[in-house]
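Next up: a single chain in structure tokens, the form predicted on its own.
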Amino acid sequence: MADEKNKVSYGTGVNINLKGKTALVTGSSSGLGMEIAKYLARTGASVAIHYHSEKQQAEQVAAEINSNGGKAAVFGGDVSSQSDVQNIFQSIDEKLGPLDILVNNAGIDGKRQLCGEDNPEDWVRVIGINLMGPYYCSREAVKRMKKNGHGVIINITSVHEFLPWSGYTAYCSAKAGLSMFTKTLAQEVSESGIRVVSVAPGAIKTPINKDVWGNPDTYRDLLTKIAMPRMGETKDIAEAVTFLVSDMASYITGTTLVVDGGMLLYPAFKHGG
């Protein structure tokens, strides 16, 4: 009966159970990462809640998971720092055990700046968090997963691994680079029992973009860029990630699952070219 409450049902007769697995979700003190962490915990995984500056929020997320019968612990550090990442993974080894699942979610879009008018230090910071961070974390995860003969790494990219976004060259470059990192790493570890997959969210409603969805005019404009008549919710991404880290997706690796409500369908063309 204990296992039953750790199952999340995705339709009649289909259940996902991650009991006995340990997962790290970077940037899980808020937004997408928080929702992903909660979903993985509901399916039975022990979850490492990671934060950089929002320690209190991370502790609240862990407390909620633990009070609901799950298992979570909090780990802080800068994913763009190799030494911080090494310390995070060592602490997870000691507190939660060997890592089975890594979700590279931590990221920033940075300031909107046109190339040539921008500050190179801002560009480097975006690349450091969005691309070097997943590299440092994946590097540590792969070492451990190879020893265990299994593991799943999920990289949260964006529709901007495909779509250019004026003023955000660093962000788009990092996400496109992370997509190719996913493919190449998946190829490298394909015989080690490790899968690597990207999830590319479209416009997802989170506190960080409330200035867009909280304003009727900007929200209306945003909806013209999405084929389905709504913004995505954090659960849309969390459900996709939960599926991909489960055995139901055991033959999926080295690709991107786009969860964007049809943003890449160029909905402006619905009424002709």
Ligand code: NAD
The other form holds:
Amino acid sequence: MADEKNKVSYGTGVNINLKGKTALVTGSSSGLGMEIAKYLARTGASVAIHYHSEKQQAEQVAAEINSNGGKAAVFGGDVSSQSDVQNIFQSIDEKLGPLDILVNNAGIDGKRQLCGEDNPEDWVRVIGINLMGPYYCSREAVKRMKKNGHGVIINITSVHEFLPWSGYTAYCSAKAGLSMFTKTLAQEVSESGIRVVSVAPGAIKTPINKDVWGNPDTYRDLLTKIAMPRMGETKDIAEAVTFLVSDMASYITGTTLVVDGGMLLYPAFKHGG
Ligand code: NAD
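Target state, the form predicted together with the named molecule; input state, the form predicted on its own:
Everything in the complex follows now, all chains and molecules, and the chain you saw is the first one.
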């Protein structure tokens, strides 16, 4: 006889339910982070909306979630500062309870500067936010997740963990470094019930790349770099993250899910030649 617990109803859909979970999405006052935070809240998680300088925008995101039956609270701080990160985690402990999900999303691409003509301070800033930030946040998260015996950490990398990008050595180095951080940390915490996964977006329409999609010439050029004939939308990334933090992905760890519409497929070869 079929086990009652494992009985399934066909044709009723498959739902992701994160009720009872607490999630922090860094940099969720804008772009990808904002969409990810809203998706996690829609599936029932309590969400820590984090901002660096856009407090008002963060409060708007939290207000939208709270007024639609979800639960969100706002936390500010610079992810490249260890003391700011420690304060953020302490406030989340007090306001929302133990953390189950961390999405290391906050990041900048920095100015385009060729090596040797660049400013080392700018280089260090990109590494500070894009690599040290996820490290500081992950170490606070891991301490808590180990106590709870479970947790998921998602690191938002980029296709530039694989693809070189002239003028952006700091960005590419940070994202490739973050990818190896994902793998190594996943190995370290695999027996503590914690999973660590990278999500590598291609070109997704957000404020970070407005200078490219806001100009018809650079936008046309960008589309030649993507196999599918469109830029990504924030929901493309939010849906991938929602799946990865759920139990549907419970055997996935230490790897990268690329969400890029085929940017890594060498689209220049699409027509042969
Ligand atoms: P965005 O500019 O809209 O968002 C970046 C977020 O990071 C903002 O909320 C900002 O406040 C936060 N942030 C910046 N500096 C910070 C600091 N010092 N401390 C804390 N928070 C800080 O850009 P986005 O496109 O939503 O980017 C989100 C992430 O996705 C970044 O890590 C980016 O590298 C990555 N990514 C984006 C794309 C894309 O095409 N949009 C592609 C690949 C990777």
